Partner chain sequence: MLTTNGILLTIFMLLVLYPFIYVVSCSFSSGSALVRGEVWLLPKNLSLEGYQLVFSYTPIWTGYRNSLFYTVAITALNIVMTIMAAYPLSRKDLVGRRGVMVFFMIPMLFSGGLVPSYMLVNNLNLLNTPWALILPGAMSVFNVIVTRTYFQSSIPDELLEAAKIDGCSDIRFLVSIVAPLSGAIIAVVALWVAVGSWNSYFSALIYINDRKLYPLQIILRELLIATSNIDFTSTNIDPKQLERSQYLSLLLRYGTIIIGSLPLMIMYPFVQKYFVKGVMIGSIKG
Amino acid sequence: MKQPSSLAPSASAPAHPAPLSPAERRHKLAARITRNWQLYLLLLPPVAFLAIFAYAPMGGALMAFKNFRIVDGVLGSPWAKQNGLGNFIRFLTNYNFWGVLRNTFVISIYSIAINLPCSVLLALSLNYMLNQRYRKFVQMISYFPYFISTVVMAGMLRIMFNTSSGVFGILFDRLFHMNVLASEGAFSSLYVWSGVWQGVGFSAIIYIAALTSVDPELHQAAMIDGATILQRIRHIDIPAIIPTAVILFILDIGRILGVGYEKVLAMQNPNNMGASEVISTYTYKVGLVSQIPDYSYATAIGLFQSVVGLVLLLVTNRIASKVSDNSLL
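As in the form predicted on its own, what structure would this chain adopt when taken alone?
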């Protein structure tokens, strides 16, 4: 007679474990926290930071739908006209809207189109340097400007492009009869290329980290087959950094309307106002600098920026997932 296998499941054993009750789940969670309390303690500061400075201020977004008055507070202030959308309609119909929107898009797209290739090119160049000391020196020099303050950077640009004493300012004045600091046409290029000088070294670190994950045997096999450096870059290195580049590109698209006002404001003057007035500087001026600050209007503009950025991020992420199988989600 055939004996039943000892590995066969018992007829009385349940197919799936019984679900835990709420009390048991709480007890299990408390035991896990008690057992790993050091890790949860390390997690507490960043969570508290996000809760205080990222999520708590979201309640103030209600101000965008109201005519805010300080004496009444956010909740006590009356609702804006047109079912609370009056501040948004006011911005969309303002004569400055298309100008600041165009300037914001031009600077953002210009920055993305230049920063991404420059960062990849620098990372690839550093990756193929044979002299390790020279490589470290170049890498240190390239990312050192990232730590220069925005105000200091703007001051350096003013000194270097001064038409009376700056080296580049005198050069452009004599060759092209142009004052770069006072030219609307040169503002976006000055902003973007100074940003490349300041941030390309730091951005390249991410791509260098991606290149370190490439198996050296792939390069050895390619060299045995007679592949040149350009062929190795095209068929080995570029595919390795494409996922990282796609993720960074998606994040950049999400921030396309978020051109920082600090550097723009520091470089701005009455002569280049037509090209330098972006949404961030316009919001800063109507919300804080004007004689009668309009907090509700400024909040509505900021909320408009966030919503448009979120939509662009989701759309770009969707397209990237369909085209290249690389996305945030």
Second form
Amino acid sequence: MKQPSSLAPSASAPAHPAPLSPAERRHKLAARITRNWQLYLLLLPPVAFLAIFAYAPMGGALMAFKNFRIVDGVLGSPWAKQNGLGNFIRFLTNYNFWGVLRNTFVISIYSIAINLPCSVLLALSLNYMLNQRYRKFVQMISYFPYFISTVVMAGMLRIMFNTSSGVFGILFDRLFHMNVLASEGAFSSLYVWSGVWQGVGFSAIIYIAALTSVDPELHQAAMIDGATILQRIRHIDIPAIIPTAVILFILDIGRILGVGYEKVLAMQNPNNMGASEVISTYTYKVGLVSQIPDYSYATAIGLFQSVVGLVLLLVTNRIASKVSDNSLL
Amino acid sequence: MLTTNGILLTIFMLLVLYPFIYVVSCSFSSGSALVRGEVWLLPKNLSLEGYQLVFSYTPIWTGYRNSLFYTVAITALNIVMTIMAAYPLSRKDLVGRRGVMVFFMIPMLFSGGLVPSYMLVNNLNLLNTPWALILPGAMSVFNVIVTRTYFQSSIPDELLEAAKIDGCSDIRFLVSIVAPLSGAIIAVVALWVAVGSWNSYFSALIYINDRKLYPLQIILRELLIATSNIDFTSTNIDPKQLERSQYLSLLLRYGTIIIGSLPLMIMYPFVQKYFVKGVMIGSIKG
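Right, and the form predicted in complex with the partner chain of this protein, after the form predicted on its own?
All chains and molecules follow, beginning with the one already shown.
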């Protein structure tokens, strides 16, 4: 995110041949601020919104280091044991910790490993579809499932994989004697592949954009030189996609612990809980569902997730900018 | 090679379509055919029983009305807030722009988490009111950045200079010149926000207890996911039919999926190009 310095003269400012004294410069700056007062007025509501709904909860996360009691408020509550780190230590040594962490990683990494190649493949395949009308048609169908809500998606899975009445459920029951919905082993696959069904057309859009920016003359030259389609993909298309892929990959890594509440929660049932409890659903249950909600503990888990996510994002970004010159910041 | 590609794409398209065809066919089939699992492609024993059931299940319609209200309110608020934030940030002559940008970017990288957000809504006394769903979703930083990028690339500096010379103020310039030129980005933001809020259920799950305020997705969740106890007493169906409740609940589910997704399916052909456009604008590195 490189921007020109905010102090750079605007295009409309008159050119001053003589250097300004500090006092004059300060005066000019003040004049520019007052001249743009309406812009600051416009910014006021959005800034206030972020201060309340984004920054205040960040401050509230302080309760992760406390033993929060509602009557005392965040600031008045006593600090947690072990120098305020008690809640974090409790989570890291909890018997649920490794299971929940493993489930989160399995789902995220599986998801990244499948989604990225699938969307690139779809984009390439659409790109080599020469009949433009058919191509547009397939593409339009491909992102249709993206509009389905998480609840409906999970409901469709439950219906279709029902072993006595659903088409896929009956199929899996006959062929493998398996109830996919009640299986821990199948949970991550069901989650990831239903995600591919829902999202691949949409995530392919961005790669298609990258592919259409390739100069057609490159392809013509390659064809004259006798390059096969696979060679053209390997030497022309893939290099055009890589910058986009790297940026999306960095963002994915930053979200690795952030497997969302919505879909996992909607797909959970008592039979697949061993594979489907992830950090975010665990936080939700400890913090808000439980009969005796443990606010501080749940906040500590959420904070752990946020901080690890941020660190992973920054580290991947660093590595990516060293290795390939593509980076986010 | 290219023919193989065409065939593969066609297979892919059929795979994407199949679940929709299946659910639509099921929703038009009779309960007995469904229970025996006889439907796999086309409707069996054509019947509208499922839809009759959905239409008589009043909570769905309350949910519809609530969701419509929440979606319109959130979308309208988002458009106004997004423009108010994006336009000043797109102006190169805004003193302190870098600092304000950082202030906007930090929430994208880091958040306080679920419990502190819940506590905030609780402390503001918004629990169990429509505001608990509307206010926290009033702006998305991502949309602000995308809109800012759009303003920077499509509103020429000369336009502002000319307006300034004519004595036009910043707000007037935004309202009467920038906004009319920004139909495309407004449509994109509106679409993203509207689809997102129509489809979301989690905030309502944690913030709303009052059944009268439930959005559609929470009702759908009860029917489709937490299903064992559908309350047929709230329908106009003759209680004698309750013995068929297994059929009924199955039928109700298929009908519900279709009815619940209908608004987006109808909108889809008209709005899908804005979805694509939004991704394109968003992919330009800000």
